[in-house]
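Here you get one chain, nothing else, as structure tokens; it is the form predicted alone.
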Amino acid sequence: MNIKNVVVIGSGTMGSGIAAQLCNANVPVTLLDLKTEISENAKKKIFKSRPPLLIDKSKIDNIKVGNIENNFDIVKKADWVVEAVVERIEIKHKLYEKILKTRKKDSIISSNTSTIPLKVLSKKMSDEDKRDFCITHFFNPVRYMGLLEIVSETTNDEKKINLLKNFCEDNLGKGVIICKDTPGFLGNRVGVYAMQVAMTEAIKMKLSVEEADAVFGRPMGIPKTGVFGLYDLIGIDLMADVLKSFLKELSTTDIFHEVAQETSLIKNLIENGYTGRKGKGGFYRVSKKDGKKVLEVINLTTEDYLPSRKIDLNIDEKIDLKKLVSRNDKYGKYAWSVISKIILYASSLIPSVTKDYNNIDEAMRLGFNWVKGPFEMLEELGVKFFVEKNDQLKINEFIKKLYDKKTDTFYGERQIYTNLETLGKVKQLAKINKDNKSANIYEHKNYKIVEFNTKANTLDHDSMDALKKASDQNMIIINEGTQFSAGVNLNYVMDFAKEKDWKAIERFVHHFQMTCKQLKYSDNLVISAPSGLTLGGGKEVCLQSDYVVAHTNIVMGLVETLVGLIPAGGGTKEMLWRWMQNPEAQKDPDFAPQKVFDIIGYGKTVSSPVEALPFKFLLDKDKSIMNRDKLLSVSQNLINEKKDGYKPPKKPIFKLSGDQVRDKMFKILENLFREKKILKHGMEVGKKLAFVLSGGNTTLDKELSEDDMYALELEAFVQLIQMEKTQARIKHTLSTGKPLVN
């Protein structure tokens, strides 16, 4: 049996997300709801969704819609029927009865529930039907969250479960973990507990919302949303329902009960419509004062809202859990209290919930975007340190056994949920060079791996050194973190700008350029394998690699103009050369400069490889991969396929029209300024970009080398960084995460 046709019943957030991901995988899918209009509206929302649920919006009509009353016969053709209706058991039971009467023999049926046990869902089914029924718990948003938990029991047909697992891994790009039928399965059991501990400890220790989110965030390897921000994102009312389900299903002896009881604060917020981002606000809210939006945060004691303040923990960007929990201040004490409780709870679930503790870690990575799971945290802290830090700690059997062995190294193989050769697995085996502060170099088989390790994998002088050093062999540039690279480290550049050390900035940008040039013309293959943010300098690295193996969930673009700069690591030059290969450019020498002026000038970004191709951010030779775990193996296969007889590309020669095309660009800028779409500094940045793309002081009868174009980029960058308005843009972006128009 193969899965060639799927029906999703229920077109809410999760049902729509599942249907969209099936569409992304080119699997025929029908979305059913009570009325066809409901399904049709869901389809329209999928098309307009931000962030986009579809990799290629032109395929929206591959999602068929209908209603349960008139179109249910489509279930007869389905190989897999996914139920994603409201979490009410009586409604689900009636629906299953209808599905089981209609479905074709051997089809798979699953529920997307996150709270109702499998045994309760299948209570009224025959033993034969139970064999084909399981839970497929996707995480929201379905396209972007890597985790899929398949919940099965001994009653299931194991071959069917494995078939479904392989389909979802290969076609839908999911990290699939098979779970037992226990409350919350793996991800939510630990993830929701962690959120509750972080919240209750913050209240108990009298930390503010901002303080708790500052600690329970990047310093712990957890997304910067923090606990209260995540509560608002999920929905405070929805979290309340999830907790009620846990309290109902879990034994009263389970310590989850200690942190899951409803508080007066939560009750008051829900009653007053403060259900999070979907409501009037939650722990955070946006108010207007004097015509300006102000972010406010609730006081956990008085329940009054006050302007939010930024918390500076005065710590390095890199995660250092031992240093964090060893701080002798309220932040260190809070971090220890939260981390120790999470580790103890997660380890108490072994083996009753799962025998494979590393699957809990992977569930937290894939479903909650944690950098490390509880057991990796334990190994980083050290078992001895963990047990002996507090003699009041009540350790469980799992921790006691590790402690008695007197070893801190216990972890074993990573990512056992998949047979793929992943980066996580290879890093455990490969020889590693940790000398570089901003990147690790791994030696594996016949190639080297470079993995950036700064905040958001931003690039600095050390990042370039790592790339240069690794280019003596075939190389794959890939990261296990959420982002490939958010671009050049602007804090690094601004440190020089504050001192007016323009020569240092010039040296850094030139080093960046020469590193990218070395990547491009190395005698060895260079492959970039991006996922997540691939912006600015990160995109420039990709542009000057031989091949790009891109995850479908990339956000890619050259966005330097938004901070008052231009791409100067070869990005402007490389985009210009790509567009000069267009047939239109053969007829019109000004076609390519004008096209790139538009792309870079507006700081355009794309959210998938499909969207990247028309902009030439990616080329036809590059590859697109649904499953992030496959990025390394596909890159490795490319090396094996292309290494014999490999020759670096020929060096380009540019013929540009100088003033002729620059005048056209200036007219565009003047119109934009007149229409108030850009302001004075936008004009200034646009003019510098135009000067580079036009070839500077040149004419069509002159030839410009690649080095000439690098020099134009460098000059423009250094001139722009010295301008106060560019520095104002950079400071604003660094403090708010948003561009400043000035």
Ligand code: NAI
The other form holds:
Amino acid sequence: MNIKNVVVIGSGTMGSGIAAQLCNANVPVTLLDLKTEISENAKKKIFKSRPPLLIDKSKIDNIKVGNIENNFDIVKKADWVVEAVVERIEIKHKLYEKILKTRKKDSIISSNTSTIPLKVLSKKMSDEDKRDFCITHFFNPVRYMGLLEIVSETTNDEKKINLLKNFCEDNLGKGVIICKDTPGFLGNRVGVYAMQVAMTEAIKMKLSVEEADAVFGRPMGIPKTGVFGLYDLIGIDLMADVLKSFLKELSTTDIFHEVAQETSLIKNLIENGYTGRKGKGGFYRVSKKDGKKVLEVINLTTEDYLPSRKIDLNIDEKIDLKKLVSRNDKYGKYAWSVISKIILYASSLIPSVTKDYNNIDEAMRLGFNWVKGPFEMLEELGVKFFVEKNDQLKINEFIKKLYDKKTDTFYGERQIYTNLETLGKVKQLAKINKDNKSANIYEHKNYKIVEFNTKANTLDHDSMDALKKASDQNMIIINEGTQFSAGVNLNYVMDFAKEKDWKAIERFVHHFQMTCKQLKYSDNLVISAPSGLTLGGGKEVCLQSDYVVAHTNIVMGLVETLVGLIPAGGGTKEMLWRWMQNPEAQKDPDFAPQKVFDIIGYGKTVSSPVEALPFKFLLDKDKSIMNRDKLLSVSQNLINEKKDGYKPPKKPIFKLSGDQVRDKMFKILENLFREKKILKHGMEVGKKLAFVLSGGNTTLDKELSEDDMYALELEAFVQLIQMEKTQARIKHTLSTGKPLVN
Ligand code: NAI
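Okay, that's the form predicted alone, but what's the structure of the form predicted together with the named molecule?
Now the complete complex, all chains and molecules, led by this one.
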């Protein structure tokens, strides 16, 4: 059997997300709910969702909608029926009865439940039906969260479970972990425990909400929402329901009970409508004072709201767990208390919940976006350090065994949930060069891997060094972080700007340009394999690679103008060259510069490879891949396919009309200024961009080389960074994450 037709029942948050992801995979799907209006409305929400659930909005009509009374016959045709209705067992049971009566023989039925055990769901089913029924636990938002837990039992048809697993891996791009039927499966069992520990310890140790989130966040390799921010995001009421179900399902000896009891604080918040971001607010809330928005935060003792404070832990951008938990202040003590409890709890689940500790780490990575799971944290800290740090620590069997072995390295293979040759697996086998502080270089088979490793993988002088160094062989630029690269490290640039060391900035940008030039013209293939943010400088690296193997969840764009700069690592000239290949450009020499003026001037971004094509951020030769775990193997295959006879591209020659096209661009800027769409500095930045794209002081009969274009980009960049208003934009973006219009 192949899965060619799917019905999703329940068109709420999860049903909509699952239907959208099936649509992304070009699989026909029907979304049913109690009433057609509900599923129709869900479809509208999918279309408008931000971040978008659809890779290509024009495909929305591949999702059909209906209701469970008049359109249920569609179930007869489905190869897979996904139930994603409310978490109420009697409703689910009633629905299964109806599905099982209608479904075609051999079809697969699954529930998206997050808390109800498989044996409870399938209680009333015949043995034959049980063979085809399992849990498929997706995470929200479905398109963006990598994890899918499939819960099966010995009663299941194993072949069918594997078929479903392969389908979800290949078509839906998920990291699929097969789990036993235990409460919360893997991700939530450890993830929710971790949240509860982080919350209860913060209260016990008298940390404020902001302090706890500052520690239980980036310094631990956990998303910056921290614990209280995440609580608000998920919904405080939903978390309370999840906890109730854990308490009901888990044996009273499970230490989960210690951290999952309802508190008066949570009760009060829910009762007063403070259910999180969907409600009036939660631990954080936004208030208006004197017409201005103010972020407030709850005092965990008095329950009053006060303006939120920024917490500076005074630590490096790089995660260093040992250093963090060794700090002698309250932050270090909190970090140790939380990390040690999570490691102890996770390891207590081996082997009863899973025999593969690696799968717990992967569940935390794919389902909660942690950089490292508890076992990798343990390996980083070292087993000896962990056990001996505190003699009060009650170690369990698993840890004791490791400790007795007297070795700190115990971590075996990674990503065992998949047969794919993933970056995580290859990194363990490859020879590593760690000389560089901003990127690692790995040597594997006939190619090198460059993996950026700074915060949000922002780029600096060292990142360029690594790229240059690796270009003596075929190269794949890829990483395991959430972002491919958020662009040039603006802190790094601002440090020079503060010292008015413009020469240093010029040297850096020149180094960036010459590195990208080398990537483009070296005798070796360069493949960029981005996932997540691929902005500014990160995008420029992609633009000057031979091929891009892009994950479908990229956010791509040249956004430099938003911080008062222009793309100067070769991105402006590369975009110009791409648009000059357009047939329109043969007829009108000003076509390409004007197009690129528009794209870069507005700092346009796209949120999928499909959207990237019309902007020429990607070209037809590039690839779009649903499963992130496949980026490396697809890139590798591309090297093998293209390496023989590979020749670097020909050097371009630019013929541009100088002030002829510049005048046209200036007119656009003047109009935008008049309409107050841009302010004074917007004009300045636009003019500099226009100068580069017009070829500077040139005319159509003159030829400009690529180096001439690099020089124009560099000059504009160095002029712009010296302007106070550009610096104001950068500072604003660095502190708020938002652009400043000035
Ligand atoms: P939701 O409340 O957003 O949507 C539920 C939908 O089911 C509603 O549109 C409702 O009209 C519909 N519905 C209710 N009874 C129905 C019936 N008899 N037939 C057809 N439709 C019916 O719920 P949500 O959040 O999408 O959750 C769905 C399932 O996914 C639950 O089992 C939940 O535990 C699970 N889940 C939820 C996650 C989340 O983050 N929201 C994450 C993972 C799993």
